[in-house]
Amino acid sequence: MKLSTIADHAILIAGALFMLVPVYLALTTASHDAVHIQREGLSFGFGDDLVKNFDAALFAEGGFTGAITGTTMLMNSFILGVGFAVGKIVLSMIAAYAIVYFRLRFATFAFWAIFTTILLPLEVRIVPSYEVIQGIGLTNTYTGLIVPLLASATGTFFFRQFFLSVPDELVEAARIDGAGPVKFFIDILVPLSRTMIAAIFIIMFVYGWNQYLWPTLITTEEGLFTLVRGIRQIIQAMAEGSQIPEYGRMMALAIIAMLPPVAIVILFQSWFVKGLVESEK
């Protein structure tokens, strides 16, 4: 084997380590009590604790009201994530659909329009989308939670570069036998679009799992915590009560919380490649 070969390989199991540190320290971390934490900090070491730190982070109420687990948050944070993949992809695929394939007056304009929105800050938006989920009463719901943030730029792009590589001959058979727009996006193009659908669905996922922000505007109930927010409220209850925290459960729900959208990753993973660097027609 050459040397520079040997030389890359090092350098990538190193970087791949040094990336692993911090899931390894929350790991050993969350096998020790509180007070062992509280006193010595994070622990390279494995403890006695970790099956019991794991057991309150899935089923040990808390929070403020004492009535949240972190299966519920779980299960939040999962139609949270779906939600968004699967409204992402939609419209989408809808905005997407209707610039390539209708012959719209300001279509161009239209797309740019829309590809000028990944500029824009969460935060630009985040006031304005509040006061108007405020205002019509969806806050503590999971469709205030889902439905404003669904319009995606990026996936609108993706989308529209894939469907302009369709060719005009696919196109032409289509409308020579007789399938209309809807009949055509149905049975041709969504099928067509399989690998992207797969790959911007792992994007959006893992976007909407780790949303914080919203979540933390838009609800006020502990039941539709999510685990992103639910890992800090469960501390800051504790603290403001004068309790010593549970790092443990703590560092035990950040790991649960990393298991669906890595899961999620190497499943799909073939489709992701596929989908953002092939075009399968």
Partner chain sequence: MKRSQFSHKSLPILLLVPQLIIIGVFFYWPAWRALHSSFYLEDPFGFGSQFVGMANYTRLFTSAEYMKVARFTLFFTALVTFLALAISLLLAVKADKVIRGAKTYRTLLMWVYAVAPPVAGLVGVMLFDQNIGIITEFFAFLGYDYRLGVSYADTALAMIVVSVWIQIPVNFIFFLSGLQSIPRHVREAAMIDNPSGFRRFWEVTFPLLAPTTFFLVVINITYSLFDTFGVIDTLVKNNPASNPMTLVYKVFVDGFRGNDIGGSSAQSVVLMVLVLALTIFQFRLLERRIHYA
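Given the form predicted on its own, corresponding form predicted together with its partner chain:
If you are looking for partners or other molecules, they are not here, because only the chain is given.
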């Protein structure tokens, strides 16, 4: 092997380690009991409490009211991730279909009204958004958790780009065959968009699962906490707590919060990359 090839691999290995080591340390931390960590600090070796800590993170009742377990939060995270991804795909697919395939008088207006939303993230208008949801009475509901997050047109933009690349002849052929707009959409366009839908589902699921600020504001009832939202509770307990923090249990919970989105990204790499690169550019 040439020297330069060895240097290339060395740089890539260093990069891979930089990405991996923090999570590896989270895993070893999740395998020790709190007193051991407090005394010895984080270590690269594994301890004996991995199962115990994961068991506690998943099933022990915690939180202020003692009513929330890791499994409840896990379920809520799935509801948010799947609900958001499905909602986003349905809403944006039909909107993009209307924009691309129909002669509409107010098409330009609708287009800009929808696409302006890409520019401003929820964080910017967080206080009035909260007030609006509170006014409607949607705090501490799944609807209040999911629907406001849908108010951004990223999905519509992806599908618009994709529909524009679909050959015009298909519409003409469908019309000659006597197929109406609904039939064309369901029988031709949706099947054609399969991989695109899959890619966007993955990206949106990860995005929904990883939401933090909005769930933190909108859910004060612990039964509705997601895993990522639960992290805030941990930090709060850590900042206030006088006893030794349950480091192992915290890291076990952090790893549980990471696992589903990471697994999906690794499993569906090519779809994910395709969706990301084609859609954002």
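Since we're looking at a predicted model, the values are computed, not measured. Numbering follows the first chain given and starts at 1. For clarity, a rigid core is taken as the largest C-alpha set superposing within 1.5 Å between two forms.
Remark: with the core as the superposition reference, the CA shift of L20 between these two forms stays below 2 Å. Here T220 does not count as shifted, since its C-alpha moves by less than 2 Å between these two forms after the core is aligned.
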